[in-house]
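A lone chain, given as structure tokens: the form predicted on its own.
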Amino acid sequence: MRPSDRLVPPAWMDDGPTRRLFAALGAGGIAARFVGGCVRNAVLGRAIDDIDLAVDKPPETVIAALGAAGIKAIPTGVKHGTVTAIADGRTFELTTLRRDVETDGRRAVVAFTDDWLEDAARRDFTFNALYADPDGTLYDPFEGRADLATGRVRFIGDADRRIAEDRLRVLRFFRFHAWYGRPPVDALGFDACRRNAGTLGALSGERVSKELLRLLEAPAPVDALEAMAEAGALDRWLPEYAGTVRLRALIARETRPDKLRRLAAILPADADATTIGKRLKLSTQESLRLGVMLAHDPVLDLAGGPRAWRAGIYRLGTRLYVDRLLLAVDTPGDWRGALALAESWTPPELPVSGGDALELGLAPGPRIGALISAVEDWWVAGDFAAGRAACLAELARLAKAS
């Protein structure tokens, strides 16, 4: 593989641990490059997650080479080449260069090669099998740097083919294009997931939701959304599917994007959150969240005022009424007076408890709790200006009255 051109090489790629690794490397005799998305994103000049290097001989020999230069060595994933390095507290995926001997949709059998061309014939897309040298040299096999410019992506080669070995291509081609593509979505690439949306019911949840959730978080997601309804690549993992509406609406009005709201922005409000949850395999605490924000009770009083707001917050918390207040984009009144109390306001702490009922004499049970229960209920409609002898005093007119 010949290099293509060059670029000005990040930070990351030629300081004091990356010259430790490629130095360990070329001491056992290894050919290193970076590989995939560190090196899309630098050809962009945008941050990097995670960096993925590309090398020329089996893990094993990897591992030998990195301990004799005393950089720790986690055999991650050596069944399919990828071993762990840490290098002066910087952590780097090394993979050996593979060629796929049988694949199923979902899992691949490999060989390890020493042929860059034939690790790169592959990989998904064309801006993914970029390789790169320490000093910017960039090796380009398949125009992936052009597509980055045009935002295109792009399959390599036959794409109903690079879709049969490993179905979750058809969720990352949507992925890829709401983090990298410009409309519209390259059109073999959108017929060909088209053709194949059918075959997803085969894939986890888990790798479903973490795919539609990034899609989600990427700064302008509703273009490349669209597009993957309009294929049919929600149709069984998520059939509850209710259009970009409400998601342009939010997308409009918050500071910074939110996966689990932007979700909620794309269901209808009567929606269960708890078999969405158990389909896409969330948390526990995602599947409450989400409830929260497709729930119709309790409704936001926006036009209240001030009042009205602070006990919207106190009853719901600041992180859920914010949820609320963001999706609540039908809802007349000052929702940005409301998300700056939201963000300002500290809700405080009803200043009496069970224990101020128990001193009164009032017997264990279910009674106490319905007393403190109505006081508070009293002091959130007094917009919590009693403190805490008003709050006693009115606990104890309750348990008298009742």
Contents of the next structure:
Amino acid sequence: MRPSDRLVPPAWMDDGPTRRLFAALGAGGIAARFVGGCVRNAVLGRAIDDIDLAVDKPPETVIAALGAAGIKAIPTGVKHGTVTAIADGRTFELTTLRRDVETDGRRAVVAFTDDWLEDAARRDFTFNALYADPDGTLYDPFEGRADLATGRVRFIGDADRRIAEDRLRVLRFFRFHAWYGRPPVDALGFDACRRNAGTLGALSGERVSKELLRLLEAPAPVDALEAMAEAGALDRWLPEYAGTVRLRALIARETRPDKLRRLAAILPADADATTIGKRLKLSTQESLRLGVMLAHDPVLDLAGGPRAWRAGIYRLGTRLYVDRLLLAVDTPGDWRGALALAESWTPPELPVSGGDALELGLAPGPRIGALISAVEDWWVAGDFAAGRAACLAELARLAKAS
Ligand code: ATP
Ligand code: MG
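The form predicted together with ligand ATP, contrasted with the form predicted on its own above:
Every chain and every other molecule in the complex is listed next, the one we just looked at coming first.
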């Protein structure tokens, strides 16, 4: 693989921890290059998530070289060639050059190789097969840099074949389009995704939801999502998909992306959060939050002004109130005012409790809960003005009356 260009290396590519790692690998006779997302993002001047390196020797050799230099090595996935190195507090994922021996659409059997081009050819998209040396020397065997510049997500090799090897690539195609693409989507890739959308059922819910949520998290996910739906790539995993009208409105309102809230924005009002949560393997907490975001109850009264806003914030809690508020794009009222209030006002605690009811001489039982809840309704309706004494009086009054 020949160098194609040079980039000004970002700090992490050439600083203390990186030099220490490369020195250790070099002493062990191992050649290493940065690869994948970190190089792609370095080219774009964007922040990076994780640092991946390709190495030309098997994991045992890598572990030995790291050990000899006193760098912590974790055998993360030795069978697949991956070792995690921690040098001066920084984590690097080192993976031995590989080629596919066998693929079944989901999992590949790989063999190690010392051929950089073979390793590049098994990667998914041209701009994900960029490699770099610490001094910024760039290797770009499939002209991924040009595709990055024009926002084209291009499969390496024949798209249908690449998807047959690993169906997840359909979802990755749209996810990378959301982050790095520019409309229109690459026609060859799109057509192949559409032809293969029917095979996505074989994927696992975890992997699908990870891709979908990462797509939704992109600064501008609408085009990619619409293309994904048009290709039929949502049919199996999100048949509830209801278009992007509310998502567009949500994006115009929100100050930072929230993937789960954006998911709620592409679902119809009657969607069942539990079913979706199970299918997409969301955590219990995420499912519950999705449920509240989709719920009709309590009704959000944005036109009711600060009094109604405070009642809503109290009932839902600040975070969920903000979710509902940002999603309520068809609800009339001053949503900006309500949002500002939610961000500045801390809901008070009800000044009376079940213990107070017992002290009034009431017998323990469900009636106490009902009375406290009635006092709460009265207190909320009075805009939280009543203090403890007034609440106690109301409790006594209600207890006597019932
Ligand atoms: P990011 O981590 O920012 O999402 P990334 O490019 O690092 O982007 P990863 O999923 O971390 O994405 O994968 C690292 C690299 O491994 C990719 O850049 C790509 O070269 C390769 N890769 C990952 N998954 C696949 C796949 N399903 N098919 C082919 N190559 C893949
Ligand atoms: Mg990565």
